[in-house]
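In the block that follows, a single chain appears as structure tokens, in the form predicted alone.
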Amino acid sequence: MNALFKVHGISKNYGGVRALNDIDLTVGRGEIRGMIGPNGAGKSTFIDVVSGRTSGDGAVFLDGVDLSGKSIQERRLSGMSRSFQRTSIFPEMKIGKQLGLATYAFGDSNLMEVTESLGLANVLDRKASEVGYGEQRRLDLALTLIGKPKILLLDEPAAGLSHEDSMVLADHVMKIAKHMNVPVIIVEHDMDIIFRICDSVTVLETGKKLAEGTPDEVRQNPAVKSAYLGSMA
């Protein structure tokens, strides 16, 4: 594998609650890695942590360079970006404006391109209360590609879709992922998107590693169906 992520040894407490412990995790370039589990089994805190949103022990390694100390703006200009479970966009505001803001940080602008490989071309003169949630969630979406970002952390991006929805996202993601070679972590509760788009899926119980592997080991593998999937596998 041309790993283009790496981290080591990635730790949280809180106070005496051990959130994370010692998570190791490679991702390759183009590669789609689910990460799943029950609730509080860590997930969106492994993404906090990595992201440089909240403090935690290990290693961070994009691209060769160390990123652990560093803040959530270096790692963003560093080439990793992040979306969160609520959108982060401005309901008032022109898509196409928004867009255009977020590209004032980055010299080369990839705004055409990501426009027009999510959909939102034709609607980038209205604001983001006149289009649909799946739109929206797509221009969140949108918003964490500026700038051609090196790794993409995306945590719960189906949250609130309908099924179709979350059907046409997934496959955007796919595509992004496999089109500009960029290797995405997706955290997820929709088996169906982990098992539709992922390459690889890496499976956490009570801040621990529990399996890891492609979906369909994943889906086989015994700890997983009494831990987690049960009758979904």
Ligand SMILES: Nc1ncnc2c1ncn2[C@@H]1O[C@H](COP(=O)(O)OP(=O)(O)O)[C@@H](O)[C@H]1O
Contents of the next structure:
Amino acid sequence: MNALFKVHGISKNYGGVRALNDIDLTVGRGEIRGMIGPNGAGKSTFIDVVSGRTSGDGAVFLDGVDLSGKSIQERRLSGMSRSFQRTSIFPEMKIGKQLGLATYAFGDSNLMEVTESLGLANVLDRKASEVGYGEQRRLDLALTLIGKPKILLLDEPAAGLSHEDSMVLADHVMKIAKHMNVPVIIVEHDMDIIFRICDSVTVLETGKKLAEGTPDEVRQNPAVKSAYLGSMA
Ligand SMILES: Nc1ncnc2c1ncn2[C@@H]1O[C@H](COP(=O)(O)OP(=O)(O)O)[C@@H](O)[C@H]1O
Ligand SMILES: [Mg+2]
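Can you switch from the form predicted alone and show the form predicted in complex with the ligand instead?
Up next: the whole complex, starting with the chain shown before.
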């Protein structure tokens, strides 16, 4: 398989806590990979280590390039872009200015395409604090897309959104993966989003991979049911 993104042996200790234990993962072009697991399973730590925000062990390859040991900025410039569990926008800065600064930092302007496709074209003159939360989270997503990244790592992009806004965001993520052909790893606790848009799902539990497969395979997996989905299935 022509895997665009490949990580191997991703591990992380926080003091005596083994937050991640030897995770391998492969994502293909245009694929949406969901990552789920109970609180504390290691999902954010995985995104942090892989994106270079936090130190950790393991190898990271993107489009054939070895990014292991590179800084978060070097990884971003090489095409690995991430969002944060908490929104990273500047509330008092105009949306257009924030996107302009990202364009300045990451070059290769695809600003028009990004603002149009995420429905932000008519709020560029507004401060982030003046628009709705759904638009703020779409701004987060837009910022990750500036500079035509090769992969997006999204940590709970729909956190705090209404069901309706979550579904709008989910459809934007789908558009990014399928039309812009940018694969996405999405950490999400909202199962409606996971099962609506993901091609495949990885389940973490206490830092280990518990299961992996299509959404249906994962949903039917007895270990997953008892560990995580049981109460929600
Ligand atoms: N900065 C940190 N310092 C110490 N322990 C941490 C830190 N960040 C996360 N952990 C621990 O690592 C484990 C995984 O956390 P996290 O990756 O945030 O889980 P998730 O995102 O799946 O809820 C938890 O046991 C958590 O307490
Ligand atoms: Mg988390």
